[in-house]
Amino acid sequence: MTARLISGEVVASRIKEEVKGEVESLRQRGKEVHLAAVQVGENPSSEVYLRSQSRLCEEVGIKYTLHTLPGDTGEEALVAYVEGLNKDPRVSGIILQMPLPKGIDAHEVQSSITPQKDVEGMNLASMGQLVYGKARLAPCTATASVELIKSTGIEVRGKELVIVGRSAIVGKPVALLMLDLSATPTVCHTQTRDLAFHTRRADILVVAVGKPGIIKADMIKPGAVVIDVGINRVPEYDAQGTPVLDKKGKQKMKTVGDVDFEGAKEVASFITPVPGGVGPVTTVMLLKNAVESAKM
């Protein structure tokens, strides 16, 4: 058996264009979409990823603004700033950027953000909703892999849904969606005694641990659905396990996900690659919950 490849950009491609008849459907009626951006100092790692988030709202027809604060700003003056984003009727949505500077909670700064603001849906009131199957907004990343899941047209009612990892952007989020859908979810972690023991029956598996190769083949139930969260950046090595070099004379780096993708592909019925499966869909999702907010 190889598993078929759930192509996160295929499911992407259909997501924006949904939001982008969203968005023209709002502007009829008089609502225009506005997503603000708040960043703390200049850091060159998350131009690449604000140039994207400019750029797809672009082609959505929502309107993007980055407030970029000086890099001295406190906490107590970036609430400050952040509640008046909540004020300003016309802003409809706002994101913090991440990493914040030193000394700054963002737990606490991400919660001064009105609840229908929140299109990161980390709000306190937002992960609430999710518990009573009433989320409007829910992080994107956990969205993400519910809609990779659901894309592949198996029934997930009554299934076993394993969640590698306990984060409040993954693993909690993911387990409280799919409950909604009737899944029968496990959410296992540091401290769990077997891993193995509960991902080999699971039916669906998710795992979000930012540890590469930590599932290999014997792990996986075979027919099961893998979604492979994971982002991690290894060296590079050949098929002779000599390290690949780059112009320069340095070790190529590679990107790879949580689940040992080669060996998981002959097990498993459906599977995500890494790059190209979670993380475009979940660029995506920022931009349906920017619509989500406006018509909150």
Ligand code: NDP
Contents of the next structure:
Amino acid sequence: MTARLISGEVVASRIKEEVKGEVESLRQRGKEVHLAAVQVGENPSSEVYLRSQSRLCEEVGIKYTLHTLPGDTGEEALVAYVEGLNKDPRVSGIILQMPLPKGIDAHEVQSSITPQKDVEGMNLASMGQLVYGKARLAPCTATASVELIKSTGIEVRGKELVIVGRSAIVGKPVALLMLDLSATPTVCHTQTRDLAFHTRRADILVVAVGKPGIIKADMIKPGAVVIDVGINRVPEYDAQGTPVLDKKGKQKMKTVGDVDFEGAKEVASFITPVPGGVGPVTTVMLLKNAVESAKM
Ligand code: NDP
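Now that we've seen the form predicted alone, could you pull up the form predicted in complex with the ligand?
Every component of the complex follows; first up is the chain already shown.
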């Protein structure tokens, strides 16, 4: 079998159009969708990401304001700043840019964002609503994974879902969201005794670990839907196993997921590529959450 590719770009572009329409209809009712992104200190590694976030917002009509606080801002001052944005009626959603300087507890700051403006779906109230099956704002990577599963058109109800990875931003919320769709989730982690035993039972397999090739073809049930969340940078080799070099003679790096894609695509029925799978959908789920928070 050769799996059908689930294109994150296609799913993302559909969601983007929906978001654009909603932003416009909110505008007609006098409500502006306005995202405030907060970063502490300038961080060259975040620059590309911030630029693309801002461009994407512009494309769908969302106002985007970047607030850069001095690099020596402490936790108390950062929380006070966030609380100011919580009270600002012009701001409908708040994003906290990572990484934060050492000594600042990201979880604490995240939880100081008022639940109605928590577009990343990461604070305690949002997580609690997830447990009650009432999440309006859930973590973007988790909702992106669910959107990609839904895009295959398969019946989710009653299916065996195996998730590898139990983080608060991916594994756990995917389990809760899919439980609400009546799938039967199992969540695996480093202490799981026989990982392959579980993954081979999966009708739907979601992998969010951060270890390239941890899921091999023989760990996948024939016909399964495979969602590869992992993002890993690895050295590039050609077909003969020779390192691929750049113009300066340095070995090139490439981005891969957690699943051995070449092997897995011969076994699965649907599979997400990396890059081009979960990533682009995660980005637009943030815009979708921004619209949701403006409605709230
Ligand atoms: P975390 O490091 O928070 O969690 C990784 C999870 O994998 C942990 O639960 C860990 O178990 C589990 N794990 C590690 N090794 C094994 C193993 N050998 N067998 C079974 N389970 C294992 O990562 P994140 O959830 O934040 O991210 C996971 C991956 O997804 C990363 O590659 C990240 O870059 C990517 N990602 C991609 C996004 C996207 O938009 N596409 C967004 C967010 C993340 P334990 O809890 O026991 O330690």
